[in-house]
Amino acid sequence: MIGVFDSGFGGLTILRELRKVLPDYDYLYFGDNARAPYGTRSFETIFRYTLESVRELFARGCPLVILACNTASAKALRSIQQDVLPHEFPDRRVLGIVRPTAEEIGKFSKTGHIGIFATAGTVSSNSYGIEIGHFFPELHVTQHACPMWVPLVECGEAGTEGARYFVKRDVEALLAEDPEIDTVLLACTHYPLLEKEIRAALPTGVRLVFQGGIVADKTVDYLKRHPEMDCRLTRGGTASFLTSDTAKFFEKGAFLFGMHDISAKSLTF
């Protein structure tokens, strides 16, 4: 199976958009709802919550795994993969999303300016400044956390007037800080179910990107240049879910991200 791994709901947007592509491949869902949300936490933190999420999930037979969380795979993603892997999992492979949304968030530009809206602990680590920097050194990178966002996904408040309020907040202030911005890249997988928001409180001509579209392409790419990966994966059509936290919390939180009457089973670790 891929693993598809994220502290919560959010990396559902992502694993709707692999299934978009490749929909004959078997895939396992690991929400660590329990101990989420991770963005607040520290670098040490969710470095060990995201390896003992992986360990699970290889433990489960999935030789590939998706970090589908911006924060842990702006957090944990590069010690996993240089220090982790070589010496106890030299056969198996974790890819974030992070670097493959670098690679493109520049095409989508015209004046050069980029607005990211993602948690404080997305903001604090400067992957993307840092990942888009490589890619495209010309762009002019403002970010801007947003704290309340995945609270009001999560409670089910998108579409409320609390949820119009802190968005176009957050817009306001991004935009006061670089005026200039055409290009505005949604760097977190819960902020897709406030598109409507945050719509309306941009200005008409700023262009909205999200994660899912550009990391199910960025994944259909990696497993054609690595055949004897793609060759290791099961094609069944199925998805399964995990959840550190309730089965029936799960159930409740991912029918707000459009996955109904799907069936989850609690670990504990």
Second form
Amino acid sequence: MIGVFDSGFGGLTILRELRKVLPDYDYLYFGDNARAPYGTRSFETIFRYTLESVRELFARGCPLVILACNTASAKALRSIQQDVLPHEFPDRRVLGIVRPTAEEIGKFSKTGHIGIFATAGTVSSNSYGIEIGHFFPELHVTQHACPMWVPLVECGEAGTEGARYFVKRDVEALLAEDPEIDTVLLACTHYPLLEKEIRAALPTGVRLVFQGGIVADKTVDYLKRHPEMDCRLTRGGTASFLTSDTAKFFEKGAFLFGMHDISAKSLTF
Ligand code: DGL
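Having seen the form predicted on its own, I'd like the form predicted together with D-glutamic acid now, please.
To see the whole picture, the full complex is given below, headed by that same chain.
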């Protein structure tokens, strides 16, 4: 199976896109809902939680795990890839979603000024600044942390007056910092659920970029370039769901993310 990990529900927005372009594969999703949100936690904690989750997905039969969470990709991926995999799991792979997004984002902007909305953890890591700098050194990148957005989504507040208020406030703060921004990246997998509020607050002509499609296309490309991994992945077209919270909690929350009639399993560490 392909393991897909997120701190909670946000990775479901990535899973949906993966299943569109790679429908035949089997997926095992794990949402660490009991310990979400990750966005405001320390580097050490995010690393520990992410590694525990990756170990679970490995143990349950995933040779490849995608960290469908920007915060985990920004704060834990490098250490897992460099310090853990070579010693403990030399034949397993963990991929993140920051680098594939950074490889593409510069192609969308005409002014060369882009804005990024992400969690406080992702912004403070400056992973996007560093990665984008490799591919588009000329691009002017402004990052803005939106600590209220994940709780709003997880609490089912998308579409409410409260959500509109916080989104407008953050959009205005970003554009005040750089009025030349013509492209805005949603660098948190939860944020697509606030699309309506974000579009309403953005001036017309500013392009909104979602990373689900980008990550999905990059995964197709990865599997083409790595047939030795591709041949280890089972093809049954299934998706199973694990959560560190209760199954009921996950099933109810996943509904908000457009996943209807799924049945989840609870696991405790
Ligand atoms: N969805 C996660 C991301 O892409 C973060 C959510 C959280 O704060 O746990 O960054």
